[in-house]
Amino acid sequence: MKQDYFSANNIKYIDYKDVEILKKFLNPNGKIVSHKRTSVTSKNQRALASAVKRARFLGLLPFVVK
């Protein structure tokens, strides 16, 4: 089993800043990939998309990609 991306680099929040890291968890479309393709836990997958959909609303990253 793979082990949380989050947790394995030691990362303790989740900055909706850091878009690079993001990007990692957004499928080609711009969609948020859900926690079983990522194997991240709970917790971080919800911290997740909270930071991705605010990073979103402040036009850091994409809704949709063409």
Given for the second form:
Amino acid sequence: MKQDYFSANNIKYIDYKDVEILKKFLNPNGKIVSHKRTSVTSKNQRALASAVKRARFLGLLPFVVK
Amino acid sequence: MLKAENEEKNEMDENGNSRIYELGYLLVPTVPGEDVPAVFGNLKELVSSLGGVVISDEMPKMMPLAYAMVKITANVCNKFKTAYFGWTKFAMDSDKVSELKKKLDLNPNFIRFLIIKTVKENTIAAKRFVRGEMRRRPRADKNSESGTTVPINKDEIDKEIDALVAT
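Provide the structure of the form predicted in complex with its partner chain, given the form predicted alone shown above.
Zooming out: every chain and molecule, the one shown earlier first.
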């Protein structure tokens, strides 16, 4: 059983500006990787999704990679 | 429960009404490089004029956008592929934030901005520290291993030679 990435690295607040971390949870098309594959806790997965969406709005991450 | 209480304390200031917010924004790339600090200063003044206390911030930096953004100014459609991205973290009265938003909406220098609720702690530095630590550890291990293995090898070779001589 793989451990949650954020608790393993002692990250309490998932920041939308930290693009390097958020990129780990995107698939090659730029979609958010599912809860099942990331093995992140439900709470962190929700925070992760909102952080990715904020980063997308401000042009730090793409909506789609063609 | 304790954690939740601590988080609430972070969000709520002594006054009870003020919260921690973060404003992330994209400035129009047509702003000349020398004027960026002035725009940044004006923004800080605007936050403090509405009773906000700036906690931390970062100077707007030129960066490529992940996709082209469109902004309509004076009935002209402008497409941007680069922008200055900056952010400011501040404590402000929850009633004043909507006023701040209204003022920023009228500012022609912004392509987009985003106001979010956040926590007082620095959210970026902690992560960088973790990453740095992860990188350093294997290097240190390799050095210590190479340092200690050399004398052990010599001893082992001596013993082996002795054993061969004895036989």
